[in-house]
Structures are given as C-alpha cells and as structure tokens.
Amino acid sequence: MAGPLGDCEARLARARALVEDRRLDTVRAWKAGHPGGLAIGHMPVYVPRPMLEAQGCLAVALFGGGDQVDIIRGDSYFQSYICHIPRSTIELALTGDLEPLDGVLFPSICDVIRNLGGMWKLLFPDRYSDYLDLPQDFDPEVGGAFYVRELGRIAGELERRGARPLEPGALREAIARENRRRAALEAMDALRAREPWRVRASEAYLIARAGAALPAQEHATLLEEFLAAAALREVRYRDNVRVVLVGAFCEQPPFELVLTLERAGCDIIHDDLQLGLRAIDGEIRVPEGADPLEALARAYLEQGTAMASRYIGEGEKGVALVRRVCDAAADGVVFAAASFCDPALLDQPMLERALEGAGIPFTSFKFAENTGQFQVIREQAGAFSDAVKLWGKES
C-alpha cells in the first residue's frame, strides 16, 4: 500500500516482527555479516549501548519470554515470590532460543537480576557473563570515576574475548548514532504527548523496541521514517483521558495489556516502557578535547532519568513524576508494575503520596509478562478513565 498510511503500516509490521524474534534471528543475521563480531545481551535497563558498538559489538536487550513461553526449566531455578522475567529468560537460554549471544551484562537493577547473572554463570561458564554496577553517588569525582574504571574494566573484558579495542574515535562515532537515535526518540514522544491519537502507545512501543537488537544508526532510521509517514496519516481524534503509565521498567507488560490500556479509553502520552532507551535525558555532550568515555558516565551522572533502581540522595522520590505529569498535562496516571518487582512497588507509595500532595489522581495493578486475562484491568482503567473525565481532579 502507498502512502503514509501504508508506510506507517510497513514500520509497524516490521517493527513488530522484530519485537516476536525469539529466536534472535535478527542477532544471527548481524553476526553472519559481521565475523568476529560479538553480540552482548543486557536485560532491559540502562547500559552504555554507544560503548558496546564503539568494539563492534551488537548490544542486545533482553525482555524474557512474555507470554509466547512456556515455563518449564525456568520454573526449577527460582523461588516462586520473585517476578517472572528471570524465569523466563533462563527458559529461553535453555532452549536456544538466546544461543547467539556471546556473553550478557546484568545492571544493578536489583537482587533478583544479580542472582539471575550468578545463575547464568553457573549454567553457561564458557560464554561471557558481566555485572554492571552502576554508581548510586554523583559526584563525578566518586561515582563518575568509578564509573568510568568499570566502563573500562568491561572494555577490557570484551577486547579479550574478540572485540575491538575502545578507541575515543570509534566512541564519539558510537555516541553521535546514539544521540541520533535518542533525539527520534523524543520527537516519537513528543509528537505522542501532543497528539496521541496520531501515534498510539501501542504503535510507540512496536517502534521503540524494536531497536533492542539494531544498531543505533539502523533503528533511527526506523523511528524517522515512521514518524514522517505518521505526521501525514489521516487519523481520528480520541476524547480520552491522558495518563502517564509508571512501574514497568524493566519487566514487560505483554503487548495486549497496553491495547487493553487503550481501549478502556487511555491515552498513554508517557510510560516508562523501554527505559533502557530512554535512561538518560537529552543529548549525551561530548565536549571537544574531552575524554569521551568520561563523557558517557558523566551523562548517566547528570542527566539520569528518575527510576525505581536508581537512588536520587537528598531529593524526594516523586517530584520527578508530578513535573512529568505536569509537563505533558496528563490527567492522572496509572501504576502498572510486576508482580514481585521489589523496586517499583517499594517506590509507589512515595510516588502516590507525592501525586496526593499535587492533586494528581491515580490507580493501579499488577501484571505477569505472561498475563493473558485482562477484562479486569479494562475495567479498572475503564472506571478510572470515566471518573477522571466526570470529575477531573476530584476524583
């Protein structure tokens, strides 16, 4: 089909096959065109992406299963009271589903992800395993400097195992790809906040994680290409109450649940949905002279986005969410976290009594990544949705 419409239609398709690759047959194909070179998985947070190609490497998140997996194998390797992803990415690692990738990092998210990255090691000790210990103090001449000794240990690691020697050069390159896919990224949610009936949640979600295994220059390209042939589209304006989707940072919610969101009248202008994407605001600078590796731990010290895993010192823990509500003047916004995910559910009261004190209504529930009933959640949301429109704040 020709046109904006079918371009849009041709970006999501793509996009959508992308996010059901399972089998890595995307990794595969990169790797078959690039000899010797590694691909790197990472669960689904902030990594340094731009570092992981400036070796050549292939950076490669990781969602687990969602509910295209069965667990069986999984299930054996952890207690029942944790969330689901770890199970179902030992699930697929088992199977071979994951068997492309030459080693994986593990960020400091949480206990359950670095008992996952011990447990990784013990079944697969011949490939690469990392722990990525990101710093919780911000003062470049504490948390910046060991940030940048483990940057460069983890350089040092990939280089003995086959990939390129980290040269400032190659790094910069990396980092201007990177800021080009992350300024498409922005213009994604900002086109998103001012008219979400143009790009649907849905539709921003196919796109944005889609890049989990392309190379930042080759997703940008798809991110640009969709928003041009979206900005021309014919569409139909929605009366739906805006909100703000907050708690599923790192475990998906399945694709269906965020359709569910919609149907029950939700705009969703912004969510913290692929956040490993978006885990630092803004453009990363590299000033000239600068050591760009210095650069890159510096943005993640300065210009970090607000999240459950990461601590925030002095400050108060939901300021940031009342200035994101305010900014995008959404009307409310809904919680959704995983279940068991010890980050976003130890934060949501302080979030919750920080939208109190702003006025801001909300609502919540939990999810499973293989959750497949969702006629509850409509209604919630669906109720939420109508009481919002009714009575505004006062609800």
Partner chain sequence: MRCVVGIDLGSTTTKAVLLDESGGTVGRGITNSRSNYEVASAVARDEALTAARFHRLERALGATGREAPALGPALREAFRLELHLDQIEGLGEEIARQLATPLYAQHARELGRPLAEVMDLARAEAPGLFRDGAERRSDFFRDLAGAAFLSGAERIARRDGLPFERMLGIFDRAILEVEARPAHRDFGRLLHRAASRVAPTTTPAADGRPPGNGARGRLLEEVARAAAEPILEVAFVGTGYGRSTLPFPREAVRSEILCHGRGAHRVFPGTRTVLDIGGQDTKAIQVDAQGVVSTFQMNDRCAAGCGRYLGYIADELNLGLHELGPLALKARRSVKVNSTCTVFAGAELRERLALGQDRSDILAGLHRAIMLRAMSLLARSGGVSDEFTFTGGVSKNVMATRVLRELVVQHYGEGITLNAHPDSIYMGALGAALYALDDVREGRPSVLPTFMPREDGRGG
Second form
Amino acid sequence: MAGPLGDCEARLARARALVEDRRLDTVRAWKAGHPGGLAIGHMPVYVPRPMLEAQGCLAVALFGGGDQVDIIRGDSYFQSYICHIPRSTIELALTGDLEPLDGVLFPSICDVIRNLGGMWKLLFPDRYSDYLDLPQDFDPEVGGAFYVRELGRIAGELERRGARPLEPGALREAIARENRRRAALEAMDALRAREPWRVRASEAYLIARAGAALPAQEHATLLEEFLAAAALREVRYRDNVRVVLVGAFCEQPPFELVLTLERAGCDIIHDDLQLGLRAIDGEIRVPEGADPLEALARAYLEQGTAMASRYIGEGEKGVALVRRVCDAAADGVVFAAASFCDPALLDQPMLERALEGAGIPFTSFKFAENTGQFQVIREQAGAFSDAVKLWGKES
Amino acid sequence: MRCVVGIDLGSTTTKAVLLDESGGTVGRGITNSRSNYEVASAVARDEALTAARFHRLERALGATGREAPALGPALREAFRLELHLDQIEGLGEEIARQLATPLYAQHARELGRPLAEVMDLARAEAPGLFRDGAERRSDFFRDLAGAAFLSGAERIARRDGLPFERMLGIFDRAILEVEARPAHRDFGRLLHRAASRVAPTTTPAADGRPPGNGARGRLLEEVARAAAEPILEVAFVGTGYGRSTLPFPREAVRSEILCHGRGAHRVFPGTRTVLDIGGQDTKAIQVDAQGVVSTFQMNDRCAAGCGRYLGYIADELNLGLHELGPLALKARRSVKVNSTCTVFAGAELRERLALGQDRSDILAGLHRAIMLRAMSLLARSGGVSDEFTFTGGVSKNVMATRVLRELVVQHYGEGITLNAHPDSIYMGALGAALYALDDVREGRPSVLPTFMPREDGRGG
Amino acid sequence: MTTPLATAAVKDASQQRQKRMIAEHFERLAAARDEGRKVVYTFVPGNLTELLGALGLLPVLPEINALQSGMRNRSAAYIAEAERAGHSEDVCTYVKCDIGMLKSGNIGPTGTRLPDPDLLLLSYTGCFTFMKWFELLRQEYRCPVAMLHVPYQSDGVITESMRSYVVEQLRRRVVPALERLAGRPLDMDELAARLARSRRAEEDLVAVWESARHRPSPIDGYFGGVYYVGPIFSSFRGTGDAEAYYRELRSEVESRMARGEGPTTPDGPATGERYRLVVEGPPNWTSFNEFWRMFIREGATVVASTYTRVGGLYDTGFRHDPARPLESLADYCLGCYTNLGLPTRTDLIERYIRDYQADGFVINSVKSCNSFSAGQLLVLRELERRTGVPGAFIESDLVDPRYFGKANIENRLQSYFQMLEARRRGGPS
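Form predicted in complex with its partner chain structure, per the form predicted alone context:
In what comes next, the whole complex appears, and the chain from above leads the way.
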C-alpha cells in the first residue's frame, strides 16, 4: 500500500525484523560490508556507543532471548532465584547465535550482570570481553577522571584487536550522529505525550529497540522516517489512561506484555524500556576545542538520568520520577520489574513512597522475558486504568 | 534361603527388593507411601516377601504336576483376594470404631447399618477385582477400597437419602487410621485360604482320573511347605526421599543418589548417565564403569518440573496421571509453555484452555517444558554420556520419554542409547539391596530396622 | 555478609575475650548519645575501621545486626515486617531484616536500642545491594551519606587507575566528611599506629588460616572461621584488643596443632578428620549450628573458605601498611573477596583445594547474595574440571529461615559424603 500509512507499516515491519534478529544476521551483513570492522556486543543499560562507532566498531545491544528460545544450557548455570536475561544470553552464546560478535562489554548494572562478565571470561577465554565500571562518583576530577581512564583503556583494548585508534575528530562526528538519534527519540517521546494514539507504545518500543544493532545514523533515519509517516497517518482518538512504565529494564518484557497493557486501556506515554538510550538526558555537548572523550564522560556525570543502577548522590529518590510523570501529564505509574531484578526491586519501595507523597497512583507486577501468561496482568492493568479514571474524575 | 533387602521410601510410593546371595532378584514389592513411613516400609517389604515365596512356590508346583503352571497366577490372585478381604474387614471395624467416637455420636444410629452395608458391597465385589486377568485401576488397598466405598456409599446414600459427604468423611478418617497401623501378615494362613479357594476339587485331572483328595491334598501340602520355608533376611539397606526421617537405622541408610545410580547401572550395565524424575525431585547422576556415582545434581528447592507437577495437571484436567502421556502424544503441535512452576500450573492451563488451545497441544508443551528443565539439570551435572538411563515414575510417561529422546538427539547427537525400563521404579530399592549385599560380602555387621525382626525367618 | 558475635558455642579463651570486646562495644554504642560520640553505619567489606577509630567515631555494621537477628530467631519476623512494607520477596534478606529491625525499634543484639547514624558511610565494595541498602536507610534516617565507590577487580588486578580513584575519593570526600562529623582533623600518626596494629593482627590471622594445612586441621576454617574473623571484620581492626585477640587465637591454634587436636566445635573438640573440605559462599545463620553439625557428624572439617575473606583477603599477601595509609586502605577495599572477578575467585578456590589438600569442596549458594551466587554453578564445573575433586552444591539463605530446607540440605550433603567415600574405595562399597 502506498501513502503514509504504508510508510509507517513498512518502518514497523523493518523494526520488528531487527528486534527479532536473535541470530544477528544484520550484524553478519554489516561485517560483510565492513571488512575488518569489529562488532562489539554489550549488555543493556549504558555503554558509550559513540566511542565504539568512532573506532569503526558496530555496537550491538544484547537484550536476551525473549520468549522464543529454549533455555537448556543457560539454565544449567543459574539458580532459580536469578533473573532470566543471563540464562538466555548464555544460551545464545553457547548455541553460536552470538558468533558474529568480536567482543562483549559488561557495564556495571548489578551483581548478576557483573558476574556474567566473569563467566564470559571463563567460558570464552579466547574472545574479548570486558567489564565497564561506570563511576558512582560524579566529580569530574575524581569519578570523571577514572571514567575517562576506563574508556581510554577499553579503546586501547579494541585497538589492539583491530579497531581504529580513537581519534577526537571521529569521536566528535560519532557524538553528532548520536545526538541526531537522541533528538529523534525525544521527538517521538513528545509526540507520544501529545497524541498517544498516534504512536502506540508497542510501536515506539519496536522503533526504539530496532537501534540495538544499528549505527546511530541509520537508527536516526529510521526514527525520523517513522515519525514523519506517523504524523500524517489517519488515527482514531482513544480515551485511555496515561501511564509511565517503570522497570529499570535490562531484561526486556515480552512484546505481548506491552500489547496487554495497551489493550487494558493504558497509554504508555513514557517508559524506560530502552534505558541505555535514556541514560543521558539531552544532547551530548562538545564545546569548541574540548576533548570529545572528556565531553562524553562529562555528559554521563552531569546529565545522567535517575536510574536504579546509578547512585543518587545527594539527590532525593523518586523526585525525578515524579517530575517525569508531571512533565508528561501522566495519570499514573505502572511498575513492571523483572523477577529477581535487584536494581528494580530495591528501588521500587523508594519510588513508590515518592509517588505516594505526590498523590500519584501506581500499580506493580513482575515479569520474566519468557512469561507466557498475561491474564493476571491484563486484569490488574484493567482494574488500575478503571480506578485511575474514576480517581481522576473525583479529584 | 538367605536374602538381603533394599527399601526405597519415596514421596509417592515405597519399594522393596529382595536379592538372594548370588545377587539374583527373588522378590519385589511396592505400596503407597503414607504418613507412617515405618508401615509403608513394612508393607513394601511384606509384598516383596510374598513375591519371593510365590516365586519359590511356583517353581515347586511346576516340578510336581502338569496342572500347576496354570495354577500359579490363579493362586496369586486368590492370595491377593484373601489379603484384600482381611483388609476390608479391618476397615469395616475401623469405620465402626470411628462411629463410636464422640465426633460421630449424633450420626452413629443413622449411619451404622448403611455403612456396614457399604462394606458388605465392597466384600461382595472383591472377587471380581482379583479374577485371573482382571484389570485393576491400582494395586494399592487405599485406591481399591476407596473406589469400592465411593460407588457403594453413593448408591446407598441416594437410596436412603443419607448425607454422602459425611459418609465419605468417616471413610477418609478410617482409611488414614488403617493405613498408618502396623499390620501382621500371616502368610501361611492367607496362602492356605487362597489355596483352598483355587484347589482342584471338581475338575478332573489331566490324566482322566477323578478329582479327589490326591490333587488337592498335594497342592495344600506344597503350599504348607512353601509357607514354612524360612527366608532369612541377613542384611538391609534403606534409602529414599527426605532421608533424615527414614525409619531405618542410621548405619543402614544409603544415599538415594548412590542407590539410583547403582540400580540403573545393574539393569543397564552400559549406563554412564542417569536421569531420575520422581514425585518430588529430579536427579541427574553420572556413574563410572563400576556404577559408582562420580557427580550428581538435584533440582533446586522447588518441585517445578517433577512428577508432582504432572499430578497437578492431571487433577486440573480431571484425568488419571497415566492418561497424560497418551493424550499428549495426540498433539498436532506443541504449545510453547515456559513455566514449570507447580504453583502456576493450574492458572496457566486454565488460561490456555480459555484461549481455545487444544488440550493435547498444551499437554505436549507442558511435557516439553518439564523435559527442558531436566535437560538443564543434566547439563549442570556434566551432560549426557552413552548409555543414558531414564528412571523414576515419570519415565513411564510415553510423551516424556519421546520428548527426552528428541532433545537428547538434538543436543548430544544420534549416538546415545536411551534406556527406559518398565520396572525403573525399583532402581533405588535395587541399588539399596546391592549395597546390602556388599555389606554381607565384606563381612560388615548389618543392622535391621525394627519392623524387620530377625526371627525364625518365617517372615511377617 | 560476615560474622557472628561470639556465642557460648565455642569456649576457647580467645572467644571469651571476643565476647567481652563485643559487649564493651555495644556499651559504648548505648552511651554514645550521652557521651556525645558520633555513630557511623557502614559495611563489612571495605570497612574503614582504622579511619573511624582514629577520629573517635563508633561504627555500627547493619550486616552484623542482620546475621545476629538470624542467629537469635528474630529475622523471620523482621523480614515479614519489611515485606509487609512493600519490599519484594525476591531481594536480599539482610536488607529486609535490617529494615524490619529498624521498624521494630532498632533493638540491637544486646537488647539495647542502637543509636541512629550520624553518617552513613557507603563503602560500595563487591556488592551492588549495599548502595540500595543505604539509599533506603537514608530515607529513614535523613542523615548525610559519604559514598566510596570501589571499582571492581574484573581481571584480578588492581590498576593504578583504580587505586587513585579510591584514594582520591578518600582524600576529597570520605576523610573530610568524617572530620566534619568528628569535629577534628585526622591525626595521620594515629591512623598509622592503628594500621600497624592491623598489620600485626593480620599476620596472626594468616598463621591461623595456614594451620589448616596440618592434618588433622586444628581449625574449622568456615564454621569456626566466622568466629575468628569477628574482630578483624568488624569494629576492632586496628585496636589493641584485636591485636591481643589474634595473638591469643594463634597460640591456641598452634598448641592444638602441636597436640594433634582437631578444631573446637559446639560439641567439643572434633576428632577423626575424615573429609577435608573447602567451602565457597556465606553460611546460613538461622540454622548455623544445625548446619555445622551436618559436617561434624560426618567428620568433615573445612580447611579453607571464601566467606571468611569477604571482609579482607590477607592470605595472598596484602597487609595494611602504615607507610601508605590511604593507598593501603584502598588496596584493602579493592581486594575483598566479592570484589574479585569470577575467574580470580575460581583461581583462589582452586589454590585452596590444592594447598590445603582438600577431598572436596562445597558451594553454599545463598538466595540473598547475587554477588556471591551468580555464576557459582560455572565455578563448580570449572573447579571439578581443573582439580578432579568433586564438588557439592547446596542452596539456602543468609537469614530467611524459609530458605533453609533441612531435609533437602542434609540429603545432598549425605549423598555427597557417601559419594566421596565410594570414590575413595574406588568401586562399589
């Protein structure tokens, strides 16, 4: 079909294919077109992808196996009380699906992902893997200096394995491309907040996650094209409850879960499903004459968003969430934590307290990436949306 | 005859195996586990002794007359019938006793006669259950008596307008009592009664001579001799689930892991990997060429993916456990099921049925989910080596075995022989008996449990 | 993570001394408000006790309170209290136990109310949950927090970058925060004197660990070991008391070794060492003695354990150094066991198995502690592959009694011991 609707569908179909590409065929294709280029996987949450791009590497965010992978060997390494994403990640690695990756980075998210990095070294001693210790001290001269050294070390490791040396010019350009992606994401957020029926959360999720294994520029183009098409397509207004979805998402919920929330009458107008893309708030500024690596580090220190794996410093827990709810004019918050996810579940009581203080309603449940049952969630979300509508009228 | 005994007290059933001194199996017994572990063990051991005596008796009868081979099975069934009648008698007495307690003071008058009538019906229907070649739902008294009581009580309650639920309540209390009580099984007396029931009194003998005291007398004579023949149990090893509460002397307890590995290796000497899925746990065991365990892994705390899970599913679908596998085999496609959590099993099943998914397809998915978990445990224990032996209650499930075979081929290639044996439920008890035999051979003193008094060898 | 206060279970003279030290510490805490002394809550791994001591500040260790609650059968109620308040059943039970205790009046192990913190010293060493724990406490106490981010030794190497990051944080943030609280500047000579005492105690502790090379081992390096690390893991490192404790302990152990005696256990001196084991993972505190007895009964002695290295790893050579005060505090933090990458941890356990001639190793995998537990099944396989020594894997929890399945654990351990026995015989028994 021609026209804007067709354009939207075509972008979504491409995004869906990218999201479902567990065997990393797109990465294989990229490598075929970039002889000598390294594909570097990384666990979710924050990794400074522009640095990898500046070295000519393809950054590949790894989001586990979803609900379509049989977990056998992955389960054999983990006790029942550990979340699901490390199981499927190991399964994918042991079945050869991650073969195109030349290395994997494990950023500091939690103890499980940290230890997964150690397991990687034991299981694949001949493959490059590294732990990226993100600073919890946000003083540029202390935590910042450490972080710049840490990034320099990793850049050196990549270079030793054939990546291009990290040049300021290339990094500056990569940051510019990253900024273009960020601007497009922000535009999508704004559109969702304004007209949630125009871009459904499930669509936004696919389009955002599609960038996992794309260079920033290509992802930015996809986002821009989708938004242009979405702005023109015919849509039907829906009177739904406006919610913010919070989950400190590293392990991703099944796609069906996002759809279930929509069907239950919740318009997700903001979410942290793609946490890594939101870890820095706004543009990464590289002042004229500044060292772009310092600037990249500084953006993390000074523009870092509140996330569970980041120390709050002298700030107040939950303030950022309350602000986000107010800015987006949301009616309430849905907490969806991965089972056994320490960052999400330890953070949640503090966030709930802040919401209570601000009079913002919320509901919460847990999931695993391979959850197959949505009945309970459907009922709970439905009841929540009904209650919020009622509550909204009363107040 | 001198024997060694192995008993495996499982969460669902208790098994006993009797070996002679050369290591040959002479008798096996099984019963339902119950709150009183000692009674469960004693009953399983009685069953094994009974089997051993029949084994000998049939050999003896075979040597004495041509009519005997056909007589063996009939005599066995008659023996079971006599035992069953005794147990019905005991149950009837217990029901009367329950009625006499203050709890039922108000109902004793109203229910006394009808309940006695229900027991009469059960008694009358008993011979049909033990006719040669008859199909029984179960061999356990609890199940047989329960079925008989249910149908009888339903009929009489309807006829007389009586409270059926209350009658059932009395039965439930009585059967619990009866099953937890130590019972003395007088083999000689039961056998004599059984022999009297089946002995040829009217049928002419094969050689055309008129039937008479000759054949009957000879049979009864053989029977009496078999009953009197001493079986001396010289050593004992016990094993089982939750072994800290086993009713066995501490020195006589061996790990179920060791016993299962050894038993499986004895039946299939090429065994290197054993998967045992029982009611409450799953074990992946690696054994060396001698059958000694080299490593093992057990499922973690929760019973997800064990036999109990299938039990819940069967209950939820109102099916017998044995019906699940065949039904799953009919699946056209396997629904993807990710959770093997017993707590959520019912909810997941209901949700899928509500979505209109086919029952067989869902069951196929559930079986696959269980076996995927088992595969993980195997991987955790070091993988699957040739030969691979599948034991425990779940190994009798055809779908479970089929899925396991597929997964093994998929992950470990075609070269693995998968052994599954219809008697795999006895592997633990067999291994225990083999350890008892080691004790005898190495001259280690054996300590018998209290329910196995070392006496004249006449058995209980 | 950490160590129990001395109980009546072990009655050596050194234990009596430890008991007295602890009682005095809690008396000081009880009097802190009246005497105007400031209280700092902090964690065992990466604790900066010498620094606190040099400034006259009193430490409170919430992990120790939690494990004490576990040993005194209070933890179940505290955890239930926290879960009622909205804390997930999935997360660390130390945290929930502590929060439940706080909500129940913050009564410490000696029955008196613990003083509220004047400062939370968040030493982020080897455990992500520490950060969340103090974020939660900060909401309750509304007091300042000093953060010390200790980077992770993913490759088992302390780089100059890591060290200087920690030292800079100490210099610019932690020390000034403590000085502000104490109302006086840090006396570097006092700090050095304390570090020198730590060093001497550490020498003695290492001698105690290494005594287990002897047959029979005069110590149990896990169940007994958690008592031995009591002073050095908690509020006493760098004090004269701790130095005297380790001198005394060492001489007790050496005399047991000279007499060919086994370790002291709750049931008296152990005899007949049958199995020498290495243990990875923290103990369960709610059934501590019951758990220990499952080993004692079988003649199993633990010759080395990793849990007793979470508050400081000394037997690979590290010592506090009065000549490099802040640098050595940094190295101490960086070197705590759970701050080491999985490959390094595996190497260390392998070394223990070989050096202490272990017959086997046991991994107690606790639900609460992902820092310890995630990856242990790979460590198990890797160690079996490298050493040929079989391992046992059991699961429990730190202080949640719901996760201590006695029959299940006993079953596995007995199966394991019988397997060791059968393998030793080299054929069916």
